[in-house]
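This document opens with one chain alone, in structure tokens, the form predicted alone.
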Amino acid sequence: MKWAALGVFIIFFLFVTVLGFFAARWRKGDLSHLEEWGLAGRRFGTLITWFLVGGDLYTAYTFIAVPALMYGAGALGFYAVPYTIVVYPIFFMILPRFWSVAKKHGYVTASDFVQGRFGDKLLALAIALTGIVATMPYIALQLTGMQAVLAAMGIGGEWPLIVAFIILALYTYTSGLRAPAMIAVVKDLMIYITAIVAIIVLPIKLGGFSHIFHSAQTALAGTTPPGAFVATPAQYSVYGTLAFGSALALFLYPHAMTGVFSANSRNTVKRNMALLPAYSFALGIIALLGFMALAAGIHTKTTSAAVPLLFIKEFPGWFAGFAFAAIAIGAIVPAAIMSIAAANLFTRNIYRAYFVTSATPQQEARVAKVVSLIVKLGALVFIIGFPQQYAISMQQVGGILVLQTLPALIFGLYTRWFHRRALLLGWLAGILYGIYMWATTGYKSTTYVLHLFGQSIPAYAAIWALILNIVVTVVFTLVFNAVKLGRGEDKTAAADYHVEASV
């Protein structure tokens, strides 16, 4: 056991516990409607909204798994950083109109907008649950991080996590999203302290990185299958596709359009597409603490505990548990934006679509917040009754779903050209390849070796269905069109998606 981590640990865990409690009169709003619970009345400014989005989509599991990657495979894992930088500028043109459209209408999910834009519940429902079942197993990986810190602490058993998630529960169902937003302010001043310090006197201890990088080199050379130190053409392929499919499906992710939406302003949102990269820059360092574990000679079979191992070996006991103690908080941030924002999905496009169609705010709100405890136990429960490289797996495969909303939410903010049914259908055909695409794989992998004009080329599945959809979608559009099949009415006009800040 670990006293100085542990006891570390422990403090910063109780202040961000006491944090999560006290969000609730941050902001005073009316919790007992959705809109306050869920997107906490939209009104966070640029640099709440920084910190809430960059704990969001930076998380325990990015901390632990990207120097994992580095540290098992080599360069592969560094494609997490190009694609982390090529998101904020295609998301720049597209989330201030989304931010627009959404204010204008009171929408609070993405799938609000698909009813609203095509006028169809169908759709809508099917945008719904990809969000859904692309988040529950997202929600469950960040507990790997805060296992592998726990038990690199010397700390067994699954207790800590179910206190650790009561704990969530508890502070999410009182504040809402509130609590992620005040909490990831001191998880992402930890991480960058973190990354700064671990940057500065890991090279200092490990002989530099001219040494670094020549043990990595040696060490992935002698692992089985060898790990490539710089990508290979035959990774070319791979890496491109990787970077840009995940790049595509970042915000797409019902936890993203949470944050997005709860900004003041689509100013606000314009403001953090340009800030955000200095996670990027953080993330750069943090995947070079794989090679760092592979200079410091750090051995196991769990890539997972690379870095709290190495944490453990070169730095003192009490700022090992500071830097856990971050991984950990990374944990719960993202975990709470992603159970209330499938919370929200099921509230706003299952329960009151289908069941309550006159529900009223409040209804809403009990509702999302019964919701958001069941998703936190599902996930709990995921984590603990699955092996772990299952959960990875079906990880792996949410960008596969996810991107395939792409259709109606980007193009759909652009235009009403494309047919609510063969969007659908769509979806539908990228879905289902994509499944079948990881199944040939033994559900390992979300790579997939496509024989095209006598040529092999592998690349990102997600890519792969996603162009599947484009075709399905454009094909069927053409003939419900030419056919006169009925469209929806939509709910939303050319003005709506220029609102500029909250009235």
Given for the second form:
Amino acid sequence: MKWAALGVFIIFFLFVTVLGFFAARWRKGDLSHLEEWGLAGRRFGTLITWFLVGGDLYTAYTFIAVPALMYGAGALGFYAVPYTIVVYPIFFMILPRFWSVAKKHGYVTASDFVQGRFGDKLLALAIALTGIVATMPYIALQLTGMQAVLAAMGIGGEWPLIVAFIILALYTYTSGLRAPAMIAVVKDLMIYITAIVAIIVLPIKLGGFSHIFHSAQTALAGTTPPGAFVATPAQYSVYGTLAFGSALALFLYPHAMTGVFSANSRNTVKRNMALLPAYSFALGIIALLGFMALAAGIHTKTTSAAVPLLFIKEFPGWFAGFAFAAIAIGAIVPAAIMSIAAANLFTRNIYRAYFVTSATPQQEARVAKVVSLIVKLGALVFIIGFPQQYAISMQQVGGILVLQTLPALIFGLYTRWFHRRALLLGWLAGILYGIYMWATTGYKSTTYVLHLFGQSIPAYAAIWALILNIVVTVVFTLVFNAVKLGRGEDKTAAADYHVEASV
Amino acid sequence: MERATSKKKGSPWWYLLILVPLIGTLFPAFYASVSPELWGIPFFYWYQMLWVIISSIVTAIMYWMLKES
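Now show the form predicted together with the partner chain, given that the preceding structure was the form predicted alone.
The next block holds the full complex; its first chain is the one shown before.
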């Protein structure tokens, strides 16, 4: 048991727990109302949105899963850097439209938009279910990250996860989106301190960058299968498609959408797309911790343990405890937002759409609170049900699913040419093909080799599935339009996509 | 609650700038090499870190050029 680390860890963890409950009083609103509980009343300005969306996107994925892939497989893990480079310019173009139409019509979820735009309950249901299911492996990834730091301090087994789960569940339940937004500020400060200290201290202790990279190169050559020091030609298409596919998927996740919708203005969203890359630099540094673990001679079969063990080995106990608290809080913030987002989806697009059409905002909030608990339980089941060598594959699996909502959501923002039923068929084809590809690897990898025109092209399965999805959508749109199948009612107008708002 | 629909100041052609980081980073064939190293960091790694900065600048340019009045 690492007592010094554990002591500091517990102090910080208790501090943010108190903060989580206290958050209910912050920017007071009626928390028995879904828009207040689930979107904090859409009142967050540039700075809080920056922390919230950053807290949303930079998670245990960043601190545990990415360096773990670097540690175990080498250069491929660095795809996370181009992923976070291309994501902001792309969504700079798209998200302001989304925010405007959501504000104008009071949409809380992406699925609300689909319902309004295409007037199709079934398509809206498909989008909602995809969001909920895709979120579960992502929350599971957060719990894996928490498990990794706890294990490094000598606390093994399943019970610490259950404790963390209960704490998280309770303050999400009471405070809604305000809790993770407030904690995200603390979390980010801790993460930045950890990253800056690590990038200064570790190279000094490990003999400089040159030595770190050379040791990593040697260590990678000795692993089975050998890791690549820089991407190999066989990896090019995988590297590029993983980065591109993950980027396109990022803001389709319900939790990212929640962060964006809670912003107070269109301009806040735009400004954030220009400011968020500040995190990407930290991400690159943290990714390299995987190589530093190799250089420090860390040996572990559990790749998620690489960074925690590195900190235990190279830092005094109290600092390791601080860093672990940063990682654990960095897992709990997004897990909270993710479960809130999934709960919003269920409440709006399943409960209210299919079961109690006349639900009051109070009933909605009550249902959402309970569902946020169930979603976290689902994530626990996912960890136990699908053991993965690399935690990162959990995020990639979620990406395969959530990317299939792109035609309805993103194309839908620009055009209504696509037929609602064709979008549904395209979605179905993409989901089934994506799961099929994942299954052919024995649920181990999200890379699929497609044999096309005599060539073998390996790529992220999400991209292959999306291509099929788009082809199916286009073909059936032509068919359905030709036979004049009903198109559903569009409740939005062209001007709605540019609405600015004053608060 | 809403103000009048905002008017775009800049030309939408500025959006084409998003292609710059996409082309610069999504094709590792262009940069998957060890040399030239910088402070002992292989090209593959520092090149991509450099693009974090370039991409931020590109997005900032789009922000200013497409600012809504």
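Basically, rigid core = biggest C-alpha set you can superpose within 1.5 Å across the two forms. Residue numbers count along the first chain shown, from 1. None of the values given here were measured: they were computed from a predicted structure.
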Exercise for the section: Examine A379 after superposing the rigid core and state whether its CA is displaced by 2 Å or more between the two forms. Expected result: yes
